[in-house]
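One chain comes next, on its own, written out as structure tokens in the form predicted alone.
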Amino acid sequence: MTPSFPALTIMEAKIRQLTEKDLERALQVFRRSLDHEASAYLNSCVHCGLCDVSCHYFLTYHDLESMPAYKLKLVTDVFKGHFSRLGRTLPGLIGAKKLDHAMIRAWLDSLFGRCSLCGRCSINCSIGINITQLIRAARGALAAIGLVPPGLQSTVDTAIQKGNNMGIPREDWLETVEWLEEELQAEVDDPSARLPLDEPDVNLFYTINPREAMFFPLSILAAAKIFYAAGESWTFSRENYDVTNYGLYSGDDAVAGTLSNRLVESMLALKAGTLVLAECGHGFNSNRWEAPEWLSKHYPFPVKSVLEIVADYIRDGRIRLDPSRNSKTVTLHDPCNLVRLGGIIEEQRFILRHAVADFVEMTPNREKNYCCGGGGGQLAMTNFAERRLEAGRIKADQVRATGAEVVVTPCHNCIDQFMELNKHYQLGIEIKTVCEMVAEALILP
């Protein structure tokens, strides 16, 4: 099934424009970003079909194009087609292709239109193939000449221009975190309370999506709530505050790089003791794992989740929790980036025991969770998005499954997913970030 969208009209203008040296520009970044391990990677499949089993949208639609063995062999054929000697030579041999219009549509549809790069086929690939990283090698390349799907890579230009992913103005940014100062104040009852911004010296410098100030300031509310519980000295940056980096799914290191960045600025220009990261999954993997590499560069200080910090609260006994003030059935969504690819397991699972009165497991969970549906970007491809609710099927069926009133999950693209599943599989179900369910619980002094 191939979508018809006005987004599909414009990437088939842009392929059809396509030079030969548009083409070499393509190859040359997708060489750059293989070392020695992803080139060994692409010489491995065994094609034993593991990795089909694992992918949510092959459960969905059963077809070629969706078993990341086939997009391996995507990203493969070209490798071998202009890299590999016995491939430039005898092609035919090796099934070894070129890099051509038709290879690039093949590409577009599979790479950016049937993944999420959740990394669920990785860990059940049988010799081990980072395939996660091969497909986004290969959507670095199609980055590199201006193919990246509109809708995420607008998100990413409105980032690098306007500082965040959803072009919040600075002034609207001060306004909500002075109107969310006043709630902190009413729902504490202490005048005291604050959502300090650029403070120096301080222990935590806290990122967030930019969503939550734009569709969800419960969610910051919470945060604030429970830093103001626990004591603890914190602030945000009036310019850089986006954790979010859709660098990441583009393919663009550079990019990526440069938004990521911006967050190592404000540590250092605040002194801060630690940069902790908002409840987003792919915010978390890309500054905690993939910056440094974008970066080339070692950071002077520790990069946290906050979920991390909030386990530590209760394990210091630095906040208290009264578990009946949750009293519905919950369950919890592994994010990929936070969970399978970025080793986040335990913390969210230590913190609800604390925090919920009944919480129920899905089947399966941490790192062999399935994905949602609404990462790799997805969210952001408005032309794949019927693809992205069918194969979200397969999430909604857990859910029910659990029996549970509440679905928490600690990553806001999971949350806009679950909205939509929500309504479009009417599962009659709450969505709420793990800071939302302490902040309910938490015992004020």
Contents of the next structure:
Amino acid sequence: MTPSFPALTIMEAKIRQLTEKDLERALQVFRRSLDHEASAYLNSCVHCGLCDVSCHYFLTYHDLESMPAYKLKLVTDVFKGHFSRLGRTLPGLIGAKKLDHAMIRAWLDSLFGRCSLCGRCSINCSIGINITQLIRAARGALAAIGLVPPGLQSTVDTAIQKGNNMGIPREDWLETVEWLEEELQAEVDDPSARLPLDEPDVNLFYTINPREAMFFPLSILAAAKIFYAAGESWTFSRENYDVTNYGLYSGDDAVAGTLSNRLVESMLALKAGTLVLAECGHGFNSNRWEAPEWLSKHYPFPVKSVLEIVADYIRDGRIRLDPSRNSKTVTLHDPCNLVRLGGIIEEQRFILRHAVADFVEMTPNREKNYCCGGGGGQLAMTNFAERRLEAGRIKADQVRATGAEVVVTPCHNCIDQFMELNKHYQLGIEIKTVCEMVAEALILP
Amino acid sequence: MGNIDVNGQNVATNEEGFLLDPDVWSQAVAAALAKKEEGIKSLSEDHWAVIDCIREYYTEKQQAPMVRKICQQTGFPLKYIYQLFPSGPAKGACKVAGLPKPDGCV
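Okay, that was the form predicted alone. Show me the form predicted in complex with the partner chain next.
The complete assembly is shown below, putting the previous chain first.
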């Protein structure tokens, strides 16, 4: 029986049109993206199955297709079928498979549709296989033949064509910054307070998730207020302010490199000191860790999360906070790309202990935390939205167990998923960024 | 795929509740979307001011307006927009106004 994939209906016409040449091209891209380390990983799974209960998709659906080891097997089987001698001559003996139309569907459904690239399976793997990296490599092969699910691909395309992932025209961005500057001046009662644009030779070059400018600008205002209170010298770029990089999720290294390089170019042109990444999990992982690899480039400047900057302000006494201004019970969600995959683990906790009166951890937390369900491009891929919400139940339960009234998370992607979880599971919570909590607690001089 | 019931007629939406065909939008569709997606029992004059502003912008430019434009046009303070549409301008207001899911709305 041929398995059916209802979530792929929207892509079916494209899949059917694939030629042998297309499949060959996908395989070439796949092979090129595998270094020695990856090839070793592809031969290492012992099928112990320990990864299954680490995955929020498996915990939701309890089916084979959601098991990390199965997803990895889909990738491994193709690798063996095309790139190992035994697999090419006696495929049945070692379970090697060809990349054909059926396999393409299985890849799309499991590797895009049942994975948020959260990396939780990798830290629970008894061998230590970097499963996330291998799934991303397979996504990259699909990207090479135009088979990234449409919502995710259009997000990438918009970023490439329009300079930011929401297609914000430049005048609208400048107008929004101007408006927020007026708001800041009113809030701190100082007409000299600024949101600088293209200011050369400053300490910090700040970036945002375009979603902030487009629909949720209070988090921009919060960051600007903190910079103001700390007496920071900083700037936005008129052109390149987008911290996101959905090439991380589509698996397309060339596109991902192009997007990250924009920030590098602007940094160098403005001779800014530090590239500061807004509260955006995948934007941090992309620009802090992956981009130098994509670009084969050593960054001549430090790259930091805004959380590191704010934590330093508190440590150095550059800002003072009154935690009693945030009196509700607050819990913290750890974005996978910032925490498990990014290494920013304690800063947000340090900040919250100074900024809120009642902070409780959810369980598990830090690098063991569950994905909210919105990562890996899931929020953009409408065809898998139902699974995303169902797999988010684990997160909803985690939040409920804390009894918190406010969920703070340093990631706009997570915030969007939490807004949907809030509605779907009727959590009745407020959802905030770390900077928003800090701005609320700021004691202005 | 999903659908909503508008006075006994089925109107198709995507998996996230955005209209599949923005041209089928009507005030009745907006009322049904508001009820289902935002839990708004009846749309107030202020809701309509936001919806009209978004539709006007969309009809002209084929894209969603930034929240700055919505505030400017309606004269409402930012925080009031979030009170009117708890899911925010994109997944709340734009959805009720019948727009397709905005680009990069993730």
